[in-house]
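So this first bit is one chain, no partners, the form predicted on its own, shown in structure tokens.
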Amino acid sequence: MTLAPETTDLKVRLRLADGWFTACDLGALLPGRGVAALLPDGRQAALFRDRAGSLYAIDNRDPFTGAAVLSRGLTGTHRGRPFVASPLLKQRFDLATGQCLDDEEVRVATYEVKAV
């Protein structure tokens, strides 16, 4: 059975080094839009949900500028790979692996994510 996220009490959780961290309510994630979450160590994660319901979490910091803006980027797919494009310089980051699609030497951290 599929539940509409806005009718559930599901929470989005990220796996950190010391365990699972509750980042937000699933209903806060709208397909195609990101949400920034402040982590216990002061860093930020960018959380996304695609139209199929898959969840992704990557570091929110754009490695090219140092700004915490990836959660505000545009989402899309390239060759079947979901990505977010930085709103500043437009580099695209694979949401599953963190790999920059425009510069193979650059990547951002990813987090295991689940809804519970």
Second form
Amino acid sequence: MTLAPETTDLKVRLRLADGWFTACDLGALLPGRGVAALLPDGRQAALFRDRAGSLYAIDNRDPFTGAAVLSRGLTGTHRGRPFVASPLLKQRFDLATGQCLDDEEVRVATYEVKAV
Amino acid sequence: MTANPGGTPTIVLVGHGMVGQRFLEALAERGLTATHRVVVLCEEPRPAYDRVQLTSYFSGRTPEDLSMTDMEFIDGHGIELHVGDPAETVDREARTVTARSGLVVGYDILVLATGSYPFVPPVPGKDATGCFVYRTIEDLLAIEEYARKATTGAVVGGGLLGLEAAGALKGLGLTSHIVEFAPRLMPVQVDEGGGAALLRTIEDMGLSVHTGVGTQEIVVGEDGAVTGMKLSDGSELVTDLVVFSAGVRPRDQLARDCGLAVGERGGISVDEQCRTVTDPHVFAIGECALAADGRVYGLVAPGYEQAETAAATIASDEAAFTGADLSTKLKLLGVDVASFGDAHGTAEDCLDVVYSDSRAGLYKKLVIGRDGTLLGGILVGDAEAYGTLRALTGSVPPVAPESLVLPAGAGAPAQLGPSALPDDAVICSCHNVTKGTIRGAVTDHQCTTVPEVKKCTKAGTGCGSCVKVLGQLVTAELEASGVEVDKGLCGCFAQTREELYEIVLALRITSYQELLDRHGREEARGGDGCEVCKPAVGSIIASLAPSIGASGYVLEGEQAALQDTNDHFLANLQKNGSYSVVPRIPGGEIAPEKLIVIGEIARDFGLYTKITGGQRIDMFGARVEQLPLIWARLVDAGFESGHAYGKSLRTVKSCVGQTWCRYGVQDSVRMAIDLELRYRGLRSPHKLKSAVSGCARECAEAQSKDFGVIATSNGWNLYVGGNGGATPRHADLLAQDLSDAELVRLIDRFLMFYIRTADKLERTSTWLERIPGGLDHVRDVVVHDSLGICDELESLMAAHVSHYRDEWAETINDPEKLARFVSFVNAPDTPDPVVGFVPERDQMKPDLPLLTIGMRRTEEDVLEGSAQR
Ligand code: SRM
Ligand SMILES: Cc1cc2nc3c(=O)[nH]c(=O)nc-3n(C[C@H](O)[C@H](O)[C@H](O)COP(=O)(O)OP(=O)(O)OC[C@H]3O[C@@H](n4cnc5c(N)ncnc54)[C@H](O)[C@@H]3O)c2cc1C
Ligand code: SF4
Ligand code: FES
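Would you mind giving the form predicted in complex with its partner chain, to go alongside the form predicted on its own above?
Every component of the complex follows; first up is the chain already shown.
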């Protein structure tokens, strides 16, 4: 695995079990669009930044299809809460809690995330 | 004179079924529960429930769900309800009723609403264990219990209830048979043709139907339980369970015993006020009554009307029951069946209009009088038009009757909505609610939703068949009275797509955020929008880009964040997260060199290749990081994006045409290529497809396209609004014998007018059906320039054409954009491990099991944040 060269000052970091993990430069996150990051244990996280600058990180696997694509969905605000809609079958997930808004029994993992 | 002198006058109701309950409600509405003592004797172990919906018990409705009795209503009106205590005798001299418990009640008025009982033909063995009828909740519970140890069930009787019972048996997992004495199913409601359509559909569902045979004997085993039945044709049917559904008979024994007159074939004789002809103190309503018109009605709607009539008469209001309509619409085993008015055409001199499609299980018949009056009809397989047709019965329809039954596409389908109905048309026949009453609920009673109108008028609360028309009427009425019906694009914008288009064009808004913050709904401003409006607005901005000064490149700046994933990666996302690549092959014409390039690229990247339904080649299984590499080679070989991912022009299919074909009259390939190159990249509300055929044989299937062109010896015919897909529609002819230039000009105008006025994700076919005035209006606008906007439409298209650039060529030359084409932001060279392939038929396909590995959906796992790999 080659890691991307880090070019700007602010880094996006995720909290994993054994500490903070640097995923990418803040500049790599386009507001309203996600990116996927590969974690050391092989898991994938989908990272997002909304237009207010808040950061979110959830598991990248779409629990309905198994494909690792949540980072490629469209984001939005539903009743004041940020969400991403899966690009495959369009189910929406709350970015802060991982809760699926279209099926209360489904939830994806979330990560604590900060820019430092 | 009262039965208990000095006390309040007493009304005794015998039978608490559907009609009995309605009678109580009618009493309460007229204030009679306040002035009278009301006593109800109810035979069944539970108060009134919805017998019409009985079968829904098998789809999960509980007996409580079926209940029609609100105990608050009973208690609130001081009604004395005796459940499980039937009336046994009536003494008309003393005016008392004695119940089984020994209770004796004196009455001033006695109302009999005892319903009917299922008729069981007197065949040997009819009382054996395993024989049932189908009338009460208790019957259903018993059938359900017995079916647990049965594998086969037979229903005697192929009428309405028999079919329902057979469906229920099938639902319980039994192999089901229907035995009907008449030569067809539902002999009362449908005619021969309808019976045939019904038969085919029902047999297709796996039920065995035996018509034209009678049941002669129930065969019983040693333990006294059913093992089969002997039929009149000498055959024997093996079955563990029999349900008799051979019709019903009025329950008039109580009346006979106390000397009330009954009809020859049963039913308590009443006059138009529902008063028994024998005794002015006794009324009979519902299925036990023989109405003044000489009929016993077996449907709930006439029973309700009788209940109203009796209550009104008791309150000394004028009312009369002179007969009722026998219209019914049912969903039998999932098949729509409806009959209304004079369905069998018994009126003198009447004519039939019949449409029948045996393959699709469709049968529609209208009975028309000599003067054009619609008298009745039968619909099997598609009863969509039932609500409108029933309400039009008795009048001369405003359009030709054929057009009301023909399927859309055959001839010009009439769009006759409920707005065409007169105010006195009955919309809900279960509760006899007219259009006028429904409109009144909206205008006078301020109902603003369908549930409110249902509550207020009772319309739609019976069989439910009128709910669709009800919804249309409520919306129309709300609009007419100026109440705002939310037609907004989504939760973020209160405007329609068309309104947003006008705003973007007029104010030259080039940013989604600006549009949201200035024109979005209050609560959505400043937010992040949603997945519905982002691509819709992105598309509007892209369509208008050159004219409003936005970038025409969809990955530029903020626009990139608005695109659906396909447009964002300029490729089509597949189920495992890989993408497919479709280069443009204009008109389907491709030189061997280019075919070879596609073959080489597919081979080198290990892609699956397939000829598409759109006359081009799709390469599947590309990982996101491979897309730029693939496209670098494609662009190099002269290919451009095929926009298979965009809501934009897809393909213009062609036939080989005049150049080679012995029939061709114009060069269809050249025209297809010209059109495809002209409109490529044009973002629109939905995808746009086209085709050009070289003669009327139509090998390019142009009439199934958004805009299709067919060559004539004088030029070109232009067809618009065609569609394949799930709801196919043949295109309509817009103009004839056009020159090349005229053709292009008309298409320019047509497309720009569509882009301007269509809703999001609305194909030209649905748009043409929806917009007021339809095809004629569109022709007025784009051919005759009735709105004076054609110059503008043409110049918008000219701007698009002159600013077109291939978005893949642009992307591979932009390092910043290319950086987005990676699986992982922190590991650009690492492919997504979930994307894997396995071999199939000399190529490869997605490794689907790989997608399920590690996918656990239990709450526990998720809460622990455990690995989801
Ligand atoms: C690839 C192709 C099937 C094939 O292997 O042949 C295809 C594939 C898809 N079609 Fe199609 N359609 C393809 C030809 C057609 C045709 C035939 C034609 O164009 O002549 C039709 C019927 C004609 C029509 O559209 O009127 C067709 C009617 C649809 C529809 C139904 C549209 C409708 O109005 O009802 C959808 C769904 C939609 O767009 O909402 C659809 C949607 C799709 C989608 C986008 C579904 C999806 O979201 O994954 C598929 C993705 C394309 C991809 O991954 O590349 N596809 N699709 C064909 C690509 C043609 C091309 O060269 O671009
Ligand atoms: C499965 C099924 C489906 C149906 N589907 C439709 C449909 O789609 N559309 C439609 O219009 N109709 C339908 N019907 C017919 C409809 O249910 C009847 O028309 C309606 O229930 C008649 O109401 P009623 O009150 O006259 O009789 P019932 O509802 O039968 O009520 C009569 C009540 O009186 C009681 N009773 C009888 N004798 C005595 C006594 N001596 N003392 C006390 N109580 C007594 C009975 O136990 C019964 O509870 C269907 C019927 C069934 C069984
Ligand atoms: S449509 Fe006419 S010209 Fe074209 S291939 Fe068919 S027969 Fe030939
Ligand atoms: S027609 Fe049956 S509910 Fe309206």
